[in-house]
Amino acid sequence: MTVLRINSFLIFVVVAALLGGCRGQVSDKAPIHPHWNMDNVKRFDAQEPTDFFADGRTSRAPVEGTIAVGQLREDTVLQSGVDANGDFVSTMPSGIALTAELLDRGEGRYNIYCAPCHDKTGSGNGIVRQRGFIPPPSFQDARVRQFPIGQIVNAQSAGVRTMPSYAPQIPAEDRWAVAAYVRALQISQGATLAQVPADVAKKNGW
């Protein structure tokens, strides 16, 4: 009996070794790796010179034309906020309803994006004046203020003046969130009671 526990034992110990010596090893490749001939293949780093085609370059351009999915900006009106005539728009684009959730997605972006020239009030005193920078004008401006909403969000897509487009930034859908937005900046420094609905202004006794 005791033999077979001695026996046992040893058993255990060499399978215990054996099994320990699968653990640790350090290795590159795959549990698995059925295609060694892949580790083979003639590859390139990033901005590596080859003279496999005509100008030198291993990164290629994309073929002429290509567009990516859901990146074909036919709408003018909602890309750049103007119309087929080139004129800018004067009211949102059907498929954008101005609600409070388009509002507080307009607030949202122009806070991250527009605040820092503009200041959150709209007023032009943000932290590129203290800078030295020129500062934007501000949305109270009586020209400012007459412009269309489309002028607005072009101003985003496009850029004006030392302003640079916010296209790759802010998409389509947002740049109008965020012409909404000034526009309600734009009045609530200058609203008049007749602009508030009437059954605010007869909730809040005024």
Contents of the next structure:
Amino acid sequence: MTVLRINSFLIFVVVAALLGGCRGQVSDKAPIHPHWNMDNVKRFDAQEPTDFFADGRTSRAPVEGTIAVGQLREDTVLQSGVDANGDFVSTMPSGIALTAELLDRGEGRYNIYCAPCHDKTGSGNGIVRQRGFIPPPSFQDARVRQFPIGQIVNAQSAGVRTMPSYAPQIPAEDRWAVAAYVRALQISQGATLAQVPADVAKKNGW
Ligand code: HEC
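Just the form predicted alone so far, so send over the form predicted together with ligand HEC.
Up next: the whole complex, starting with the chain shown before.
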């Protein structure tokens, strides 16, 4: 038993020494590469010409009209708030219903994406603006108050002058939710008691 144990210990030491001995050796030969896979296929660098194609370009342009998966944006009203004539729409697309859930969603997205500049109330005095960024207008400005809802969506889809587009961050449906919430912010300030539903006013003792 003891002999066997000593033997296996010796074998371990010898194997370990042999393997360890490979480390740190300098060699100008390529490392052993048992699985080649596609590690060494012929390839072209960016902008490198080829004589394989008549136009000499190695990368091919996509077939005309190619659209990446998920990028088909045919519905311009939904996507950018403008109709076929290029006018801002003043109603929500038929697929989007104005519900409390939509406004909740819009509030969440607004507070994440817009409030840093526009402020949670829409005053335009958000934290980014306070650090020297060009001031956004207040959503209470008479000019902005009369925007059709499509224009509030379009500001997010396409950007406006110094404001960048938020289309990459906010999907189209959410842009409508945000626009509805912006409208709610506008209505919430300067609203009259007569606009509050009677039962809500009564419940709150107004
Ligand atoms: C990085 C800061 C910033 C963020 C974030 C931002 N905005 Fe703006 N926004 C601006 C500025 C600046 C302007 C004024 C642009 C100008 O007139 O040059 C503006 C203008 C606007 C206008 C008025 C457009 C007009 O025609 O005058 C609307 C509406 C608007 N933003 C909505 C939004 C909404 C909704 C979001 C969130 C999805 C948002 N903004 C996010 C900076 C921002």
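Residue numbers count along the first chain shown, from 1. Computed from a predicted model, the values in this text were never measured in an experiment. Rigid core here is just the name for the largest C-alpha set that superposes within 1.5 Å across the two forms.
The rigid-core alignment places the CA of residue 142 less than 2 Å apart between these two forms. Once both forms are overlaid on the rigid core, the distance between the two CA positions of residue 49 between these two forms is 2 angstroms or more. Superposition on the rigid core between these two forms places the CA atom of residue 59 2 Å or more away from its counterpart.
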